[in-house]
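Just one chain is shown here, as C-alpha cells, and it is the form predicted on its own.
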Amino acid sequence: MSDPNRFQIMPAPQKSTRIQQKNRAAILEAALDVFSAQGFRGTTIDQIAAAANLSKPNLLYYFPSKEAIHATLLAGLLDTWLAPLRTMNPKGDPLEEILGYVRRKLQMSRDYPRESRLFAHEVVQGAPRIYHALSTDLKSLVDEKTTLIETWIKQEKLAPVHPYHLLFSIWSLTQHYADFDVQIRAVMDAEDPFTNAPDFIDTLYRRLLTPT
C-alpha cells in the first residue's frame, strides 16, 4: 500500500511547482522499488531514473546523488519504524499493549514491504548510513520500553521473559512476512499469509506472556 506522506521528511522547496513535486515523489517511489530490490550497493542513479521515467540530468536536478535519495528514504523510514513502539502505553493493560504492538508491526509488514526490505538491506550491510540513529534514537526508545516491560513483569502482570529478546523476536517474526515474502508465498501458493498470521501470532505471544 503506497503512502505518499512517508516522503515528507525532506520536503521540496516551498516555491516548487506541481510538476516538480510530482517528479520528486516519482523519484522517491522509483528509488524505493530499486533500493528495496537491489540494496544500496546494487543500485545506480541510471536505474532510478529509468524507473521514474526521467532522464538522469532531470533526476540530478532534484537530488545530487544516490546517497541523497537513500538518506531521504531512510529518514522517513526510521520515524515510521519507531512509531509503533512509541505508541505502547505505560498506563494500558500490559498484555494488550504488547499484543497491540505486535499487530502494528505485522500491519507494517503487510502495508510497507518495500520499506522493510530497504531497512533489512541497510542493516545486513552493517547499517553504515543509519548506525548512529540505531545506537541513539532506537536504543533509547528500546531501553525505555524494556524497562517498562520489566516493571510489568515485577508486578506479575506479564509472565517472566527477557524484555530485549521479546522485542527482537517480535521484530524478526513480523518483519519476516515482508522480507521473505517470496519464500512464504511460494510455500503457501494462493493463500494470503496475512489471513491467518494475526491470529497465530496473537495466540503465540498471548500464551507466552500471560502470567500463570
The other form holds:
Number of protein chains: 2
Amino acid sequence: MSDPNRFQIMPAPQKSTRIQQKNRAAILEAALDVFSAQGFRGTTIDQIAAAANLSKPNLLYYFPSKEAIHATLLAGLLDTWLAPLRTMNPKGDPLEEILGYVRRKLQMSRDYPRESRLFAHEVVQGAPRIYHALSTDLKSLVDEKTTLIETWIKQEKLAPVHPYHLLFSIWSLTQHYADFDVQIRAVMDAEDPFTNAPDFIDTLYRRLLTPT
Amino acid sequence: MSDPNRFQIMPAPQKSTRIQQKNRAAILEAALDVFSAQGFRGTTIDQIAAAANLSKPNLLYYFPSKEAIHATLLAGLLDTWLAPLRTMNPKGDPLEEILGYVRRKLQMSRDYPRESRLFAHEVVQGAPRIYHALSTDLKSLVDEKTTLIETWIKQEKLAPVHPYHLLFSIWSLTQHYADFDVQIRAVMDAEDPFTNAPDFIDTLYRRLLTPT
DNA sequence: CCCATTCCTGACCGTATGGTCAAGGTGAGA
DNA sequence: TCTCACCTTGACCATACGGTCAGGAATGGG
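Cool, the form predicted on its own is there; where's the form predicted together with the DNA?
Let us now look at the entire complex, which starts with that chain.
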C-alpha cells in the first residue's frame, strides 16, 4: 500500500527522490527496449526488471503493473511523434516545409527506431490502447495540416495531390526504415539504408510536389 | 503418436481425408485471423480453437503445436507475397511494369490485410522465424529486379533513382494501408482510404519515374 | 454389419507469468 | 545517533497457457 505512484497525480510538485527518478528512468528505458522488440504480450515483467537491473517486486514498487509501464511509454511517445508535423510552418515555403517535415521524420526513424516500433506494434494490433488519442489529438492535427496543404495547392505552390494520402505516404516511407529495418538489412547486405534514403525520399517528394 | 501431420512430408501423395482438409483449412483461417490481430505471443491456442469451432485437443490433433500453425501460415505467405514482384516483366514497358507492380501490391493490401499484418508482426519483431527466407529468397529476387531496374535506368527509360529504395518505398506505401489501417481510418473518418489511394500512388510513381 | 482407422473430448499436468506480502535494509535529516 | 520514510527482496499465490493422455464416438471400406 505504500506505493509512491498511486498518488502521483497532482500531489506535491516535486515529490520524487533521486533514487525514484533514476529507477523510473531505468525502467522506462529497459521497457522501451523490450516492448519495442517483442510487443506487449511478448514482454514479461521479469525481462524488463532484468534489463533495468532491478528485482521484479522492486520494479512493481515503481509501477503498479506492466500495463502502467506500457501506458507511460505510449503517453510520452505520441507528443514526440507528432512534434515534427506540428512544426510545419504555414508561413514558410510550402515545398520546403514539407521536405523539412519529411527529413525530420526520417531522422526520427534513424534516431528513435525503438519508439517507432513500439508505435507500430500498437497500431498493427488495432491500437487498443491508443485509439482514442489517434482519433482526437492526431486527427485534429492532421485536419489542420491537410487544410494548410490544400491552401498551398490552391495557391498553386504545390502540385495537386490528395493531402491525406500525402501524409500517409510520409509516415509509411519514413517509419518503414525503423519498423522493417531487419527486412531492409536482410536485402541490402552491409550497406547502411540511411546513406541513400534521405536523398531518395527528397527526390521523390520534390518530383511529386513541385508545381508544373 | 497417431498424429497425421508428423509424416506428411512426402508420404502418400494424397493421404488427407475430407475432414482433415476441412479442419486444417478452418484452423489456418482462424489462426490467420487471430495471429494477424494479436501477434504470435498475443494469441492463445484456445482462441484459435474457438474461432475454428474446434476443441483445443482436437486442434492439436491436426497441428502439433502453436508454432507449427504459425510456421505453416508464414511458409504459405511468402510466395504469395512475392508473386506480384515476380511477374514484373523485363520485356514490358518499364514505367508500366512498375506501376503494374505497385497496383497489384496495393490490391493485395486491400484484399489480404490479414496476411500483410501477419507479415508486419513478424518483421517488426526482428523476423525471428522468417529471417532466413528474407536473406535468401527475398534477397535474390530483389537483387534480380533491382538489376533490371538499373538496366532500364541506363537505357533512360526510367528517371534515375536508387532501385533498392524504390522497392522499399513501394512496399511501405502499399502495406501501410493494411498494417496501419486503424490509424488511417481514425484520421479519415468515414472515407474509404482505398478510394483515392490508387490514384495518389500512381501519380507519385509516374512523377518520380518518368524520364525527363 | 463389422471393425479398423480416423476423429474428438474431458480431465489433467507442468511451467510461465502477473502480481502480492511481510519483513528486513538503507539513508538523510533532526 | 536515532528515527522514519523510503527502498529492496525472497517467498509466495492464482491464473493462464501450451501441451498430453486415455478413452469414447464417428466414419467408411469390405
